[in-house]
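Just the one chain here, the form predicted alone, laid out as structure tokens.
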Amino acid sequence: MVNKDLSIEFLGVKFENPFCLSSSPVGNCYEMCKKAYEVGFGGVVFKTIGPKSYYIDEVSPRFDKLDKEDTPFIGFKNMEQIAEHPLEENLADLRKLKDEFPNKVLIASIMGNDEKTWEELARLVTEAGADMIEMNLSCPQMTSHAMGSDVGTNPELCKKYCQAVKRGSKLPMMAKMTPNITDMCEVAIACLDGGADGIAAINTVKSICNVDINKYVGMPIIDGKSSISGYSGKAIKPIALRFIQQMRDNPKLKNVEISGIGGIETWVDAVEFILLGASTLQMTTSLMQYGYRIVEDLKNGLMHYMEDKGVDSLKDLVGLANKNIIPAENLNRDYIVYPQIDLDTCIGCGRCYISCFDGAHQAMEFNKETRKPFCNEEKCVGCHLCALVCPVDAISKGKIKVKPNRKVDIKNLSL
């Protein structure tokens, strides 16, 4: 049995492993967070605590999902706001969790609507025993425009609120970023200038998952109407990874500590976030599908990966892939890699032929009698769409051709 040390330090706080509940329905109360600790999560971000005066009134139903063919849960739409329990109850839950699990990391997510409430909330959660604060600057479905993602797109406001939190607490603090913005870096820099110690990225993406084509209304339907709200799940992983990479590319953010969020379902997803620079990992949608027990699979897979790579410390993996993601104009365009077809594996379905003929360069030919494909290299540009649509992975990288008048040593190519 592989047994690796998964502990990692983030913002000066040691986590026994990088896996945490994110601030969301999965960490809504003492009982839920207690169970997460008991099954092995390294940390919990308690669902966002708001001002005492802000009343949370939720809709019903409040969730929707995006599927594709036989895949039932590509993306998830959530219309919930912040914690609906009274402020005193949330603070009592924090105190109880810290009393019972003193060695587990407890992160308090907070959201104010002005400087005074940000500062006050920071003070209150610190007194309740939190180890760290996460500023929720990014919830996309708040009913107040003084809160959530409307704030998170304003660098000046984010800086001011970060300063307020720092006046209220000396705890390590991370600012949670909204992806509903073109460039996250400007806001992230403003948060650091305001005193944030790290960044959490990303929150959910504004969305309409589905429209009922008979009732002419978005989903879910609430008394004949719907609204735009946050999209999460596996489908937003590429967006999250993009924003994390862009922060790592920015000279002012290249060393910032990041808590990664967005579509983490498997240990492979977790490793991808770590390799792009995340030290801790937050999860919601996958837990809503599979339950807290998923953490055992995540930890086991991550330990086996570390063993395979000869890595003893998780921190040694953080950011290893950043240097290999470069501007598009700097990519090597001197060669073509032709597809190689394993005819023994091929099942003759014709997917590669149809996709190439209708969606690429008409390079894949198909023998209707033998039901086997053939690549016409005179037409092929090496896009490898054929390999991506093949249902049995019968197509791989094959022969390499150097483009005319180009110079490249194909023996040293890294493919």
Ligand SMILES: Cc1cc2nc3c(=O)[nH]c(=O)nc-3n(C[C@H](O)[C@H](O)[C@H](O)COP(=O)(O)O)c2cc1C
Second form
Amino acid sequence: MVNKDLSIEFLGVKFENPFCLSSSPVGNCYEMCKKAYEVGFGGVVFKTIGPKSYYIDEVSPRFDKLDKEDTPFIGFKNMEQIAEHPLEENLADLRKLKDEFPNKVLIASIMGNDEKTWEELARLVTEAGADMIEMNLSCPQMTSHAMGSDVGTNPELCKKYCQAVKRGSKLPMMAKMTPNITDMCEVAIACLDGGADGIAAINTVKSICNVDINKYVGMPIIDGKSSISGYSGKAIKPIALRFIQQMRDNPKLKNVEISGIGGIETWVDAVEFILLGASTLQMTTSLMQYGYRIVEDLKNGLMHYMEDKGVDSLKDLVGLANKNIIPAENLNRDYIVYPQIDLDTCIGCGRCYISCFDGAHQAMEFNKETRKPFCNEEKCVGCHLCALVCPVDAISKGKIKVKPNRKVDIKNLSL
Amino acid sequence: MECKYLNDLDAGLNFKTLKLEASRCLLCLDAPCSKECPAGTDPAKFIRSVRFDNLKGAAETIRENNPLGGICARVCPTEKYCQKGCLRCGIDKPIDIGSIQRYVCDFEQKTNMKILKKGVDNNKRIAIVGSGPSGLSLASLLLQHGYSVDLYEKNDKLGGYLRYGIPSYRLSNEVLDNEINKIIDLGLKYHTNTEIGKDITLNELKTYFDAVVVAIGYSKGKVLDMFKDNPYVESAVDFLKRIKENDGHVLVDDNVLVIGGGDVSMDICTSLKILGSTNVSAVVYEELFEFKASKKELEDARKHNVTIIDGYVPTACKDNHVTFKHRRLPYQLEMTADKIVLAVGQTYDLGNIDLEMERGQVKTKYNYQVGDSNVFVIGDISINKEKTVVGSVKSAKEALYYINKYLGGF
Ligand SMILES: Cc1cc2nc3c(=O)[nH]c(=O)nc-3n(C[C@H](O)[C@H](O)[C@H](O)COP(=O)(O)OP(=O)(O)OC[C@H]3O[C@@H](n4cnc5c(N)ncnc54)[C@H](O)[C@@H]3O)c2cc1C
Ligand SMILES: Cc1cc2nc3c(=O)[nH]c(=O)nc-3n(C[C@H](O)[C@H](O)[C@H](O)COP(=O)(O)O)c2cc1C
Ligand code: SF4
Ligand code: SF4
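Let's see the other form, the form predicted in complex with the ligand, since the form predicted alone is already up.
Whole complex next, starting from this chain.
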């Protein structure tokens, strides 16, 4: 079996591999985190611990999922707040975990409701033996507006609370961002100004997943009502990647260390986060759906990828794709690449024709006798919608046309 | 015509259908599929790897467990093993585990993965007699454990029934060669056209090597007395060998009567049809509900319009005319054919190897060892009950443990 060193340093702490539980029910207690470590996770972000004074009272049921055709769990909605277990119990669990797994990374996620509680929680989890602190500035369904994403969209408050945490603890600390904001960079910069050492992104996206069309209420239904709350899973991966790229692209955040979160299921997802600048990775929804065991294929697949790329240290992959994501106005708009149809592979379903007619430029023609499509290049704009809908991947990139009065060296184009 | 014989009957999965099939898997807790493989394959694990885009990891899971994973993927009667307990049956039908395994092993081949490694030399030398699946898989396992291995085969090519029995449309020589090359790459020394008992004696091997493993299979077709010395009659295994050696360039008769109903019978029936026989009738001892042939092979024969008459035993044969009677009912059957093929089972052919037999198997202890000697016996001719390819692999894996123990390993 392939064997590669997956270790990486993040905020000065060495992780034996970059895969961590993200703060959520998947890391709710000692038994769960123990099992996750044993199955192979490099780190755990324990379920967010709140102040003693804040009483957690949850609804039932509290989840919903979005399906599409025969694929369940495209996205997942939850209405859960922070740890339900008493503060002392959580601290005892942290202590026990650190005792038993000294080489695994233990990260405490905390959430205060004022400077005093933030500082106090930071001190308590440090005493309990955590290696690192994550500040949860981003839960979108807290029942108090002094907590969660309402705080995470306010740069001033974030900075103040970061300073408070730094007063309570010398541990490395990351601030966990909410995506329910237009510009995440402003908040991230405020957090770094307040003393944060790195950023965790993202928490859940505010959502309504489904509406019960007979009862006229969103899902899940709690005594006839529902609320807007956090959406996670595969569906939010594009949103997470976008925010991470924007931070890495911001001059003030250029080399900020990031823990990537949002829809990670496979090693390919993991590599995408790494290439855009994440150096550790956190997961919840995929683990709620499939269990901790999926980390085996995440690790093994990542090792094979490194082997194939000839890379020996994971850090060499971090951020490799950042420079290739540029503002839309700087993209090369001088050429069109036409679809090329492999007629041997084509099974004649006509989907390319339908999508081109109804959703593009009526360039795809379809011969009903031979059941073969043909692209009329007079009309084709090279959008490649046809390629995306083809069920047998018969359509690829073909001939290149340079637009009138433009100069392009076709040979050097990277398609 | 020959072209059809050489082409895979089952086209296999492509990447899209692979993902579809893998996504049907329920990712069960305690997956029953992973408990049913005689060779200890863990389908639930490799299907999960496919599901989570880790094809290379899937290939490792298969190959590290079974040196002949790519062959088993094609020829295992999966409905009797891994697919038997598949919990997907609670919804519709079992996962097509064989086809998923086949795709993954083809991927391993295409991407030129080198999964198995030669072990650190332990200065111990072992001879294996016979290069069927049991001999080949044991060779691979021993090499991975640091033994030096010499493999002796009386035919001019390696593979046993994989080479000379199972038809090309189910297992091509190309696939077989690829699997064998993986073992040769580990440092296998092999000697073809060398018959033990004739060119070299078993005693010579016993003195020269630390241990000798006999894996000579059931190389002869059984012949019932009434069919002896009849020019119309040929055994199925001889016939299949002739077809395979000639890549399907064999003249076949128009009306062929096949007697027997196991995998070998279905193989000869389908081969004959593919090669152009107009009428192929199999008369089978078992009734359909108790059929021995695998589901897939029976299906293949049916698809090729083979006539199957179940529940009859032959009672007399004169030239090309055979009389049968029904096992339970007062029916009689008279059949005249251009050719009669016997597929009523295989038996051992020790040649000049001196070994004590007991109920069709070489007499050994539970640990595959002949008395206290340095001779071990595996595969079809051994005490191993599963007379299949994967059963051969199983016997090799078990024998590896006992040989190691015998030679002071673990
Ligand atoms: C037509 C046919 C189809 C089958 N289909 C399937 C199938 O689809 N799936 C399945 O699981 N199983 C199938 N089987 C059964 C399977 O092939 C056997 O169980 C398996 O090959 C047994 O392996 P083995 O290593 O014990 O012996 P064999 O495969 O019989 O190999 C024994 C080898 O030893 C060599 N040998 C014999 N004597 C000597 C000697 N004195 N010196 C040197 N070499 C010697 C022989 O030449 C031969 O190469 C089929 C069998 C046949 C005949
Ligand atoms: C049920 C549930 C509970 C969560 N609880 C917390 C929490 O207590 N603290 C926190 O920082 N994030 C929490 N999250 C957010 C996750 O940690 C994570 O940021 C988000 O789900 C996106 O990752 P994913 O797509 O891998 O699930 C929770 C998510 C879910 C689904
Ligand atoms: S969508 Fe693909 S398969 Fe269908 S007609 Fe177009 S090219 Fe052919
Ligand atoms: S038993 Fe069937 S459904 Fe369950 S893990 Fe195995 S293949 Fe998948």
